[in-house]
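Only one chain is included here, represented as structure tokens and corresponding to the form predicted alone.
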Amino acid sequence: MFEKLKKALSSLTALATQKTLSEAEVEKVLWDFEMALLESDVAEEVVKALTSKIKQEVTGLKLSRSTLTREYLKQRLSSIIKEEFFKAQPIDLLRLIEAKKTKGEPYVAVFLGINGTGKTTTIAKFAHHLKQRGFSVILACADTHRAGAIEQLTTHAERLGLKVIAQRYGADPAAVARDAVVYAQKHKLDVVLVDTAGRMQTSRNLMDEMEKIVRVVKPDLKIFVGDALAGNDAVSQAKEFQRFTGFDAAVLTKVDADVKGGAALSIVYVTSKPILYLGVGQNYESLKPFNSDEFVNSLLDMQ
């Protein structure tokens, strides 16, 4: 995975040689920098802060013979993107439902994104992530408006022995993600999570209606799915999400099938949140947690 982005980040540092980089030899490295990563479906603004900063570190530097350009330049590249794209503090969110759950109350988290992300598949993961590590869990189909979307996600609770909580379609999304949560307190449960609407996200009604989502049930931390297979659109998506429900961690879906791998860096960038976990799979199992070193030092092959 992440094949295209890889090999930008490789072309940097290949084509670099010198031992004192000069002003030219940067621009000539930066623009085919930004060309790769570009194609590698990385936010314009993205890029131009990316190669701005590099720029800025690297023109005129002076490295002592012993000193090898390419590795140099690899070690500055993975601090400089962990620097600008990693700034948001990790979420341990086994430690925080543990916290909740010590003082007898469930932990609410609401999944946001449109239709088409994998966002569904994601919470029934997430569930079975949770239950297999001894927390009990419901989930909640405030998702009132696709067709087939209830039917989907209690086939899902089915198959994981949970409970589900879900009204007619056309109901109030906030109704049922209210009744989940109190459900949930009456039965001492640990965990609700709640699947949400997803259409367009330009839709102001959509927003609106997640905004109230947020507004009646005041979760505990509200969680953005993107596509990694959508590229800039996701980027986008997780922009206007972000402006309407200020939402605290995201799930990036698919990217077990995402030869570019644009997306994470930009997603973490334009919205300064931290990346919970992965989607790798179809199975429930394939939840991979995100680890932001790991990402970096193999996008640069430093493992």
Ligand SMILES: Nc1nc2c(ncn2[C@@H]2O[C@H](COP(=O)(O)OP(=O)(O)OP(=O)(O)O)[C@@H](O)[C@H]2O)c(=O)[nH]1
Contents of the next structure:
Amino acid sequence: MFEKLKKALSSLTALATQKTLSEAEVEKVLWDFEMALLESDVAEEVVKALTSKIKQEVTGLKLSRSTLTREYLKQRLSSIIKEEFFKAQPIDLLRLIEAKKTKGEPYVAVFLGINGTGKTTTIAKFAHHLKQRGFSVILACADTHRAGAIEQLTTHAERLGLKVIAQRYGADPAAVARDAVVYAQKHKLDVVLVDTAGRMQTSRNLMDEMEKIVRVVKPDLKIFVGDALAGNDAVSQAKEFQRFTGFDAAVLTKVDADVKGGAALSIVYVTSKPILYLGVGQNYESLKPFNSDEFVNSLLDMQ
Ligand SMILES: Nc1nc2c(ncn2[C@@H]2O[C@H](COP(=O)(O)OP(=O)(O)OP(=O)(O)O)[C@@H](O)[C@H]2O)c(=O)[nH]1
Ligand SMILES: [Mg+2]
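Compare with the form predicted alone: the form predicted in complex with the named molecule:
Zooming out: every chain and molecule, the one shown earlier first.
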């Protein structure tokens, strides 16, 4: 995971191994660093923000080997990334769900994003995660567009032993979502997970439909599901969804297959919303809670 981004960061910390450093050498390393970030799918605006911070840092230092130790550079890079890139308040989702449960109300989460990013699979994984922690969960199939969507979610529900609310294809997705919330209220279920159809951020009708679902069910949380493999595209999708419907947090999927790693850094920076989970495979256990400190430390190979 994220090998390219790790390599980009270590290209910078390698500065410290050189005996003497001329301004030109530092420039060269910074240039390579910038290119390596771009190649890791870090969005351009994020590369600019990060490299200008690092430049200030490095050029402000006396360029002697004693000040520019590798450990020192790693520490600085790590705090810059943590301070500048993970400013978003983390969300303790399980605590929020517990709080609503105490009030006797279901917690409603709507999953949104473009086609094929992993929304339905993430819902199944998340439902499994919640069930293991003792919460009762109901799934709502508010994807009434894509052929097979209802069967896909129903199959997951059967495997996981969960109730699913679905209507026919072409039905109003907002009505399906509302039915699920009403069912959960009546049967005292803890969590409603609403699966929505994949929609291009450029499709006005579908974005309006998404907005209607949100208006009708007033979810506690809107979760953007982004595909790590889409790199910079995932970043522009996140921006557009942010503009249309807004969202509170993100899940990044297919991280197991992502050698680059730029999308995670960029989505958080560009939207200022936290990442809740990483999808790291296709089975129900492959959902990892995301911790920004651990993420940055692993990128920099620090404990
Ligand atoms: N390797 C890997 N594959 C994943 C992950 N998450 C989802 N997938 C795969 O991605 C494909 C699409 O997943 P879906 O959950 O159907 O995506 P979706 O966003 O619901 O798709 P639409 O409903 O068509 O918009 C499936 O083959 C999933 O198995 C992940 O974390 N890692
Ligand atoms: Mg789906």
